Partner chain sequence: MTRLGLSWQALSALVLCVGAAFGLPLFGAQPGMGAVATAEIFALIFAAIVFSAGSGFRPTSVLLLFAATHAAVWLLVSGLAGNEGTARLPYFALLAATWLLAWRTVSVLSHLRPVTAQGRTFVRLAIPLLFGVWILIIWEAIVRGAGVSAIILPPPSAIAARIVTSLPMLAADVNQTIFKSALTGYVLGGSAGFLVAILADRIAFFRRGLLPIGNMMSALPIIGVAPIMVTWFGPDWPSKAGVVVVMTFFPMLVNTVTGLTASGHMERDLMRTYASSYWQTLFKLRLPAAAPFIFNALKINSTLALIGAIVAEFFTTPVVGMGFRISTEIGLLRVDMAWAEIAVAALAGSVFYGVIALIERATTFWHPSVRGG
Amino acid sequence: MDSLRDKIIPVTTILAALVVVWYGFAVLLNAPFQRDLDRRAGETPGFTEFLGKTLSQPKPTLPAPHQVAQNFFENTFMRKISSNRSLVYHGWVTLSSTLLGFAFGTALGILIAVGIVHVTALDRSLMPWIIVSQTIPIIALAPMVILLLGPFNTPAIVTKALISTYLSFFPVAVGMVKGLRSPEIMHLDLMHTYNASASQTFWKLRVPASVPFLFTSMKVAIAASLVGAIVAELPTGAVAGIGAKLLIGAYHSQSIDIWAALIAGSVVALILVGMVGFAGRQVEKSMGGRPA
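Structure for the chain I just gave, only that chain, in the form predicted together with the partner chain, please.
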């Protein structure tokens, strides 16, 4: 198997090495505090005992992988989903606003791209701003969105979703403009010789040509959308969600909780990107595309 030799073995080796390095750093970073504790307690533990202690502190500087894994496992599988200590619950809160925002953002991005491709004035006036917007930290606007929506009593999920929306529509708009313009002149000319109307050219040539671009930019967009949802939970002072979990962990310096929340966020991200990638492959297959 080529994929075994070229991918799986190297990746697992690197990951295993990372875990070893992680343990090393956990001992190294937690040792000063542990020595301090032992001195105050008047204990002189042996080397192995000392090692064990550095890896089982309740609020370590760097929690050991097994501590994080244990916390993650307990809070994911052992708790009731409705419990507010359950990571599934927090993950779902973030995930729901991510998905809502992603759906809005993709729709908006496609709409804007269609406008840009068909209206010259829009192309010349809006496109440069969309490109510039990629270079600025638009996420700084997140607290502003929350404030602007304040008077309207919007539910928290919609506020968060709107931040995800405006983070995710830029990549989709840019990708779709590229995709809708990707048909070659030859193909456009062919449609011309068929006396195809603008909408026929759009549906039969431009849209199918843009599908691969759409899914590539949707992968970027859903990751951005998740970051938007997490960041949106910081200034709202949200009580639920992965961002809120991070913030609460930071206030109480519960490092293990922070790491577990981070892992939960990463798992959600990987699932989302994986799903978009899978949908993309399925759509391409059903459109008659061959694997490259």
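Form predicted on its own structure, per the form predicted together with the partner chain context:
Here you get just the chain by itself.
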């Protein structure tokens, strides 16, 4: 109980502070436009009335938290899932490409890590290029991928998944390399003493030792995969998805819709990271690991 309280109180305090700061900046940024509206209408509202107006504009520069919360609630729970305005619908479209890209990225990262650990030439030649690959801005890479895959009539979900793969394979590869190399020399010598083959050493020692590193890196990878899927929806001309929702909101200056879509993306990320963390704990528990 004390442990739960120690976790909830700091998070709640920081969240409350962020909401207060958010309201402050909403008033500050929306005030100039509201003054201009009042001047044109010949009105001189009092402080309280003026404050209320800055926090209730239909297209504010920075929407207030209650405006975003209301929009998020309406578009999540009050609309049909099949509706183009439903955040659940847009979230599912993005989630599908996120999960596919995450699966591709995890598989690719593990394969690269195994190769780097077992082949010295790959360690010296491939790892530097993997690191360099992450310096390329994803927003610049996405149109190139779309252009290259266009002549092959590649499904949109695969195109977005490949862009997600580009972001998600790196943390898995780095984490798995560290995990596969984590066994101590004493344990490796013991396997050698037992005349264990390279395959037996890999499956019975290196793989179990790498599991905590794998799931830790997968938390980063699945969040990166979501970012890749959202970014991929911007240049593909997608009409559905969180990225498409952000783009449409920007075209029509619907700042409240934009922020609600951002919150939806954050919720999806929290759920995905939580699911990976839960899966990691279950796997470690099944392997005889002790809870932290």
